[in-house]
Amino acid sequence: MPPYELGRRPLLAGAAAALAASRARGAHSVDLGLPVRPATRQLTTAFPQKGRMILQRGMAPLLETPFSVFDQGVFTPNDAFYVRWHWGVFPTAIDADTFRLTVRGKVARPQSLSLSDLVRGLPQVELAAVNQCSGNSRGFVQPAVPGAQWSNGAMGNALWRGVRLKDVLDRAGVQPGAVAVRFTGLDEAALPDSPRFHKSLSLDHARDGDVMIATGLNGADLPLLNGFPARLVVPGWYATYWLKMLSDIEVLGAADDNYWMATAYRIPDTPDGGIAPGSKGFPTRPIGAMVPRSFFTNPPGPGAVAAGAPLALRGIAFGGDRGVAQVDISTDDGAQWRPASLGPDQGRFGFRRWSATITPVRGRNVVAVRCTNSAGLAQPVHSVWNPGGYMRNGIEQITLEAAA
């Protein structure tokens, strides 16, 4: 890992306007493929250190991964990492040299760390992990729900680099009585009433040894829009709980009623998180784990698939709070499975890389993928609804034409 550079980073300024820019001159777009209309979505290379990224909203940023950049590796590019901001408010710039984490509530020794002590004061870590939106591929999602239409590219995977938040809570002196952890970061509401971000750990959860504060991503500091200078890392958890810019942690001797965990980022109260589409007065909790998937990243194009030739497929599988198991393969609608070859284990909370080669027969092939993890929990072969699009993660298909 290079030195970490503790200088002044500036934040999203004129983004607006290179926006702007960028749609006078014609930006390209993406069709996604997505059931709901507009399936198409702007590419835009209007904000910094992003590359070319698929526009679902300007402000607050929503910025989704070309899922294109999920075949070139298994580590997802910083300037490809996708975006996503609950508020618009945000620091224009931040002065590394004076920005401070505190640490406060039911704790011995309150804390008022920089960001030198977080790189070089505490013990640094290194962890994989899948960082995912909750309503990740909520734009296939039928009936439609409200919400970002994301397709399938507001995921992504990371190394990241920081400490252990057990070890800062521990310099802190947790006192007897804490039962929970709020976080908040740098961002405001635009209106006065509206609710401040934040989120909120069990107090067990937050100790655990895997949640972590990271102040570096793939060898490199945090890009501004993923949480410069440091963000909460949650490991199998949906990305709601991974706070960007990282400002306060309270140690709560209650559990947490703010509107962010008692309102919002819920689901129902069932087993798999769903319900009939039209239910009503059920009963909800805080969505919290992530649930396995997998995915294609070399769909063949039209045109492409001989009938009687070998055809090599690969993708990306996860296991949501737990290892890959296995990656399997089903060529007939998901009547038999086979076992996909699986790369390299890059830890349990990370993309593992999965491939195959099979022998399409001659007219329509589907080829379906499926992950179990190592739990024994395997994806579904239709995706769970609930009237927040959240936790989509039905068995992924595609439909090849092959030609004698």
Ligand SMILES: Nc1nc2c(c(=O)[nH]1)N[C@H]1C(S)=C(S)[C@@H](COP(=O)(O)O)O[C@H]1N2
Contents of the next structure:
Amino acid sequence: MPPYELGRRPLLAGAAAALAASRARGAHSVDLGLPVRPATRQLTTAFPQKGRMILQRGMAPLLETPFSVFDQGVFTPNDAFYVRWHWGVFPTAIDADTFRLTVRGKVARPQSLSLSDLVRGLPQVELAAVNQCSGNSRGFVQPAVPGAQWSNGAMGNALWRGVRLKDVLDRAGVQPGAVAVRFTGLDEAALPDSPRFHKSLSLDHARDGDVMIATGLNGADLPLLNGFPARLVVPGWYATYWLKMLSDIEVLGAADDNYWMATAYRIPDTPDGGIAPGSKGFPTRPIGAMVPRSFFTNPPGPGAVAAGAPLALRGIAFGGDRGVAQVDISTDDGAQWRPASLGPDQGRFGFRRWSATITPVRGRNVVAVRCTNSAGLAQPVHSVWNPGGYMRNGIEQITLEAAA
Ligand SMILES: Nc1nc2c(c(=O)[nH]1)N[C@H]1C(S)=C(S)[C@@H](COP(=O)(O)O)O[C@H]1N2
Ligand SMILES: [Mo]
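Since the structure above is the form predicted alone, I would like to see how the form predicted in complex with this ligand looks, so please show that one next.
Up next: the whole complex, starting with the chain shown before.
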């Protein structure tokens, strides 16, 4: 069932409703409504500290958040927070007493920080921010592209607690000539010749005061699969940079040319990161800031919609690397838009809930939702296409059939 995709018709129940129904039946699989086959995934409760998740891949784990979770609150619970690892080789238990985070490279005072150095030795900050995989919603991309065929649940919004990366770098004393900072975790590559996972940020970005080393998720420790005991949080940027089980920070004197920066996670060097399907040999740049998105979280089930009667709709929105300025609803294929009501502001990097009441007409009603961020950037009608299946953010719509 393709519930949230512009131009895909004509579903009454969305994936959320389908999942709720399958849950009630105690089902073990869910239809994600993807245009790629198979569209069905198993549900699993086999992973530590996780509830029922959509199994995209077992090892290295790719676990998707069932979309109905996003209707339950503005923060995504830890046991439902999605999981994505490139390699399956990482510790399954970590001793919090002996864990150390090293800071080295172009620094005056190399550091070996214990967890208590991080938790008690530096000012603690807390920030609401959306963690979204660059390839979230890739399963809807047409023409289809290789990679994890996620539905819309490779994202989550949480309260991240930890320290500012800037404070950690200041403690180490960044030396003149430093330009970038490279992050490495405890995971290792599966094969000797495969590239270990690293990501880097420019020094200016690393020191912007928003980038964090988080030890807490929604008031609890990070779940192991989400990077216990410490991970990077790069507010407003795609989650590929949010390095988990962070164990090493290296300050570099030159831009990082490792595989994960120079080859992987790159987008066409065009204003919106999109390109005509099939293009080859175009210039690229590393993926960076997120773009605005909004979703329906309570698509009414079949038979639930009556013509002429007010119908309450609700959902979530986020602005990408800016706050949500407005969320608008259209019931006439985008000819006219009117503002939805916005829930409490949790800060510019978090989800914002929205709600709106429409009065369906008899027959088919196509309802669309669009987020505009505080920089004036609005969701496009058509998502960009690129070979990585990254940055999908086209306007979502649902189709409702209203009986008289
Ligand atoms: N150490 C490490 N960190 C990592 C990754 C990884 O493979 N190893 N994957 C990145 C990618 S691509 C994503 S989408 C996010 C997923 O974060 P989550 O599993 O907490 O949801 O982790 C990022 N951090
Ligand atoms: Mo990702």
